[in-house]
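Given next, in structure tokens, is a single chain: the form predicted alone.
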Amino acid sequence: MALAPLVADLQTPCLVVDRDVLEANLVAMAARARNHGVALRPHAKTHKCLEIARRQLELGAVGLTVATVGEAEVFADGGFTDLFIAYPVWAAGLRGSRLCALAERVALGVGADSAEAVELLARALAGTEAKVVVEVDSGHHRTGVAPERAGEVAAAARRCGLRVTGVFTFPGHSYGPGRRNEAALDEARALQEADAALRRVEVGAGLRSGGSTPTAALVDEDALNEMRPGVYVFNDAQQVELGAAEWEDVALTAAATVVSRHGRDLVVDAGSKVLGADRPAWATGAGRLPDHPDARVEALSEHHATVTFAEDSSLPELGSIVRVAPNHVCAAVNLADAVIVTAGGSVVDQWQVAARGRNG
């Protein structure tokens, strides 16, 4: 499948979304959830447009995954109403009266991996229908409780007064070549282990959301009924090194102009403050070229990227526009104000970065 034209007259360095693109990623996940029997509930950190947002729920999503409170402030002043914070959020000081306001005008829930935390719910929580989902860590070693002591906290917070729905985890150790089946596998596990440890405490709230885009191909109806992938949305450079995602299913880019030549490295006007600055060790660059799948951002700085071309390529001219796949396309978007979003070759909108920054 040929990648669309670039628009020729941007204003680089800018974030441009291949529409096209973007609702052929979307309603493929929708299809992927629904013919699993498994819930939606997509993560808005990674686009944080209100446009966005709306199309997923008008695809079936049943909610949204939201990141932080300020993220979900933004997507309930939107008009969203079924919000889920997945992180286990320390509810102290103005951060508690924030849940509070927010449990009051949508269905929230929230995470939570330690009975500490859970007291600190309870008191910001109380007398709202907010709800806890335990999480549990299945492999990244991130966040989350063993899954054999879920039903520790699942206990506590019941002790407490809150209502727990059920478990979740995020299979973050996918992000690895080659790791994507061994991280469903053990989502699966650890997920079934902790609906087991809330089942024996009398806690058999049902909810098992699991899943990450890396392997949300992988998905196991028999273990999880809710799954939580956000990248697949827009899709980058990671993603298709990891094999979830090929060039052409790459709706976000960067657009930016080759302002020099040195050799076989270019340098363009898109940096980190463009791209982010997200390099994981197993990554082939900082960034990839989809026109140019053998070259390579091989250096940032904060304002101009240097790509590197293999000896038998051709060049892009001076002051040519070429776009690059950031590597981790939710930190170049929380950098944007603003996306260019095109179709066809041609610049049809242009949607706010609604979250943008909103970090706490």
Contents of the next structure:
There are 2 protein chains.
Amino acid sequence: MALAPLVADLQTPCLVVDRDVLEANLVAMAARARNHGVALRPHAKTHKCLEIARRQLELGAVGLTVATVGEAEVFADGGFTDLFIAYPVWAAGLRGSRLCALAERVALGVGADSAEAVELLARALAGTEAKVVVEVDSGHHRTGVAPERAGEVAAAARRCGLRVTGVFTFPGHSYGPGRRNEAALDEARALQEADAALRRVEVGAGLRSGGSTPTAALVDEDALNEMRPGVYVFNDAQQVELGAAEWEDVALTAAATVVSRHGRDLVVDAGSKVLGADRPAWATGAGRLPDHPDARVEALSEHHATVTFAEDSSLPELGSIVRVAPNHVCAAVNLADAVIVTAGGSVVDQWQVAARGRNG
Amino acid sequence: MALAPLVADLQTPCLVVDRDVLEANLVAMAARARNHGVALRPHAKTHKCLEIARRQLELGAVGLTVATVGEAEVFADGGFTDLFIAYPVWAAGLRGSRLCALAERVALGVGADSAEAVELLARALAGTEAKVVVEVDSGHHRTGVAPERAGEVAAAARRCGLRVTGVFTFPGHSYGPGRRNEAALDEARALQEADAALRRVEVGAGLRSGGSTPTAALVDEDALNEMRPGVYVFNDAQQVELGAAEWEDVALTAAATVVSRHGRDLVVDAGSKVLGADRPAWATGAGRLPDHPDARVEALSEHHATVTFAEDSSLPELGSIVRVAPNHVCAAVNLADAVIVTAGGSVVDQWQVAARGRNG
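Alongside the form predicted alone that was just displayed, please also present the structure of the form predicted together with a further copy of the same chain.
Following is the full complex, with the preceding chain placed first.
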């Protein structure tokens, strides 16, 4: 039997998953959902890997959340039978036909936030068992109707002959320092208000689906009966800087080689085409080095990350491999065709990012 | 013969290239280089497409620039025979072997900015015709040695038995409002100083390679004898906001569907997984809509761009398709497996992004 290659021999830049940390993250979120009596429908947009999705279901997830019709197709092809597209899908033309084909082979839920979108969904999904879930804005102000108006969309769906199961929201404003508690309260209130709005028009089967990784620790089982966190499988520099994860919870990093050095600035070969360019105003930089917590990724270009080390820290040598945690792991994974899986410092597997680039 | 599908029937989100605008951009840059008597070695990291690279050579480019060994392999496989890796490649282990294999089948240039990197290159490239080009920092402060120290790296390369052809720089600080003239002057001065440093140690064959798209219009043929612009093939929102291009020069946009609408905020389905998340502090947003120049992309998440329209502008309807110019087109192209090619509003071709994700 060939010896497993060591992580130190990797061709950088590449994304490396620590299998044990991943497993611990999967187990912990499954336990959290179970302990709260809340269904877990993890968002597969983060990992896009069939192997990880299978493990999520083994650990008790009720199904998967996806962001696009294309992602749903990949996971349906992979044998998954219960999928929710948490997006206000515009089901015109070919997209409508693709949605219909999906609904004929899996239990399918689709988001909607307007009467116009619902009309198209009704045409596309006529004769199928697909369900509509009304998207509600809980404070992120992106998509979704105001909670008190959820009944209008639900009633429109019923008029078109669609089955409505309930409401969902994404409290994306939890992605700000010190905003997690407020966002979790907003999320709970919005779901309860929207649920009441559906009851007033006598539509919906009571689904109240929420959840982001930052608010997952604050889940309120009186308000939510389903949660859809995504990032928790890997975590990232953002989650650590937001206080939603510790460095030991970060399961995916980019392996990068130090290629240039000028004073206390080192350049490594993982740039924005590996890490993604997400850099919220509150972030300390364009990623973090878990093994060098005082270092800062001051600048990022396509193939270079410029990392500044503190005065009193020891500098990695030219040619050494360092680990870089991306700010936003979903963006990083979507840049890679595959991730390298390691355990105990050895490469043990490689997983295809099966739904990479399936944005439509 | 089947009618070419109309752009209005595209499955959004997707990247759409206007073939005529692309051709005009290719012709204009080729003419600029020819008129100045400067060699054009365009950077293929922007388009990563064999079809575009072939056209660049037909129009007189002397070869291609690439950023990584992986990109070089793709273009070598595609039949290109003169490649320069404009990066301080760390040629250890397997990467050294790959570099050697490349040098055995194409005319290969490789960047270096340290004696340590040069030693590894010498070991990897022994017995090949590969050349080293010394990278110089002209003010961007990323990789590259100070111009006056270029002779040290060149002398180290010669001691190891490597052939040195000259110096190169990337004036990346041209990517700031009002900084183009200053960056072009810095670039010219740095290349001349570095060239003089090489002459003092009697190394190098006089190559002085520079160039970015913002500084291409200011090329100084006394200082440079080769230019390596990349973005000019497509242009993007950054180039327009920097004043280096007009909207009619933008050859690539994302086609996106309006999926949600709240007041004057519209959400379209091209997010950071399509456009990339590059957002320099001076940019007006996370991309631009060329057909709605007053609109601003205020927020971007993975599958949503939130676009705010001015009070007096007419709003695109729900379900309509709009064009979004990414801030940084290189990042957007690297997210797509293929680009749709159009002419006169019809789809005429599809090109694979052959070197997508080849970051190492």
